[in-house]
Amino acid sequence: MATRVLSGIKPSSDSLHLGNYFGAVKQHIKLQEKYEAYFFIADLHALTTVHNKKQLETNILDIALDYLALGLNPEKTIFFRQSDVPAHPYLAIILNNLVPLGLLKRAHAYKDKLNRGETDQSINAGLFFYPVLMTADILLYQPKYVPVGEDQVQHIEIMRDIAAKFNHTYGQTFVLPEALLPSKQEARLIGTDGQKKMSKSIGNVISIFADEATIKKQIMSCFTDPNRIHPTDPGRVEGNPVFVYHDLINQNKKEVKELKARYRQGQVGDVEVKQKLFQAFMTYFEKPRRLRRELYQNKDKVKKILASGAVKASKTAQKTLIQVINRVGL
């Protein structure tokens, strides 16, 4: 039996950016070539922040289109919507009765809200129990690996604690999956502001599927070397977002090497370096952008892919859920 890998994609935003791609999507696409892969759109999790029906529906479709355009292959991967498999919330309810309140109070997502001045009166219960639903999402499929970002490692640890407690209480039922992390550079891709991790919430992103004018504006506004006043001044390449992006997406490595040398010597301006980056970006994502436009014109095909994936996922999830139900005495 092939080693299984599983991950969820939360549709809380309406578009993917460069940080999403290198921090998660690219890794997911590679994994489908090596493992038995399950990837799902975590729409139940999105309810913690998205409370508008049309917005949620748009986000779900966008995520599906983005992943399919970027290379997720439904012939190799079981791709589905979380809410199409009722076993997810069912198992979460069972697990809720095993989880100590204190464990959930230590979760980063909950503590971050408190640190931002929110209280138990304003934080919704869905966010508080987020780690339990995430645990159910994973354990239903008994994967060996779960690809996650650094900010999700604690949730994997919580999941392992819950699984171990269930096994101890009711008998060996769940395997304890392991986190699979991207490289440090890809996991925390610096944003265009040159200060924080790329994030749509603070607007320091380069959007993969935006129109060309928007992408060019995002790239041309990139932070570079603040100590470089004139194009003839020697510039710093290390940690410079523009060159970080060049290293990741510019397939012309000779050009990148020459740009770096000229930049260090004060022989090229920021404008030219950014224009070259824009050209490299559009070349790198040319095929996915074209494929996404085609898929958008055939939304029924996308819906059929998700529906077919849900049927396959349900068969696997149901086997685990029946075992759990029998173990607990329901």
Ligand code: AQP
The other form holds:
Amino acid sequence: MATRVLSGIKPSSDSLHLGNYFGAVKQHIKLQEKYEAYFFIADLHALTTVHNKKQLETNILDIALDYLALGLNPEKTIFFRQSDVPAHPYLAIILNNLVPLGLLKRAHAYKDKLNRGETDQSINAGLFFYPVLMTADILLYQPKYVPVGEDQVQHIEIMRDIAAKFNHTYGQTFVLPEALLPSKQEARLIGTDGQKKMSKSIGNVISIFADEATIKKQIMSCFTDPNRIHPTDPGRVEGNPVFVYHDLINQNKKEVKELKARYRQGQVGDVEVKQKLFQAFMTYFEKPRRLRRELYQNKDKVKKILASGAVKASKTAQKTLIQVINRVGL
Ligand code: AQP
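Starting from the form predicted on its own, produce the coordinates for the form predicted in complex with the named molecule.
Below is the entire complex, every chain and molecule, led by the chain shown above.
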């Protein structure tokens, strides 16, 4: 059997951001050349935050368009919507019974919400059980690798714990998939606030497919070196989000080197550095942005791709589910 990879993205907003791209999607596009790839839109996971039918439908289509425009090749890859494969929630319900509550209480997604001032009254059970559904998402396809950003590493560990518990309880069933991470800088891309990882729920993002004015605003309002008051003050380049993004996006390496040198010596203002970043961004994503506009005119084709992906994904998922059902005695 060919080595398999699998990963998913939540359609909880209407555009992928730079963190999603460098942490996950860029790897996905590369890996589809080498492995048997399954990539899905995790719409059941989006239900934890999106409670508006129209909004969810729009987000799902938007993420599908984003993914395809960025280079996902439906000829090579099985691309589908999680909710089209009912085996996902089915397996999650079975696995719930093997997971100690304590393990879920330690999960980042849940703890982050508590740290942001939410309580057990405002956090829904869907979010709490999210690592279990994610475990089912993965185990159904038995991939060797799960290419994700650093924020998902703990959830992958939880998935491995649950799979091991299942094997121990019911006999060897699952091989334990591994997380696959890109470079350190890409695996946890810093947000435009210069403090937290780029996250749609925080809003510290640069959206890949937003209109130019929005992207310009996101880039121009990016934090830089907080200790630098005047353009003539020597500035810090390391860890400065504007330079982190330049390093990843700006193909003109000579320009980046010169900008860094001038910044360190207090010879360039933040505005110029950001304007150059905006230009580099538009160049880097010029082709995907054009492709996405074209795809948008052909939404039916996108729906067909997802429908055909769902048929193929269901076949694989069903096989695993039947094996599980037999093992547990249902
Ligand atoms: N800042 C980031 N750096 C690197 N990778 C990231 N990912 C997300 N943010 C960064 C990776 O993108 C993939 C899909 O993520 P997701 O949208 O399904 O969920 P997420 O990780 O929860 O993304 P957000 O933006 O942080 O969403 P919210 O704010 O709603 O929680 C994953 O592989 C993830 O690692």
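If you superpose the two forms and keep the largest set of C-alpha atoms that fall within 1.5 Å, you have the rigid core. A quick note: this is a predicted structure, and the numbers were derived from the prediction, not measured. Positions refer to the first chain, counted from 1.
If you fit the rigid core between these two forms, you'll see the Cα of Met282 move by 2 angstroms or more. The rigid-core alignment places the CA of Asp233 2 Å or more apart between these two forms.
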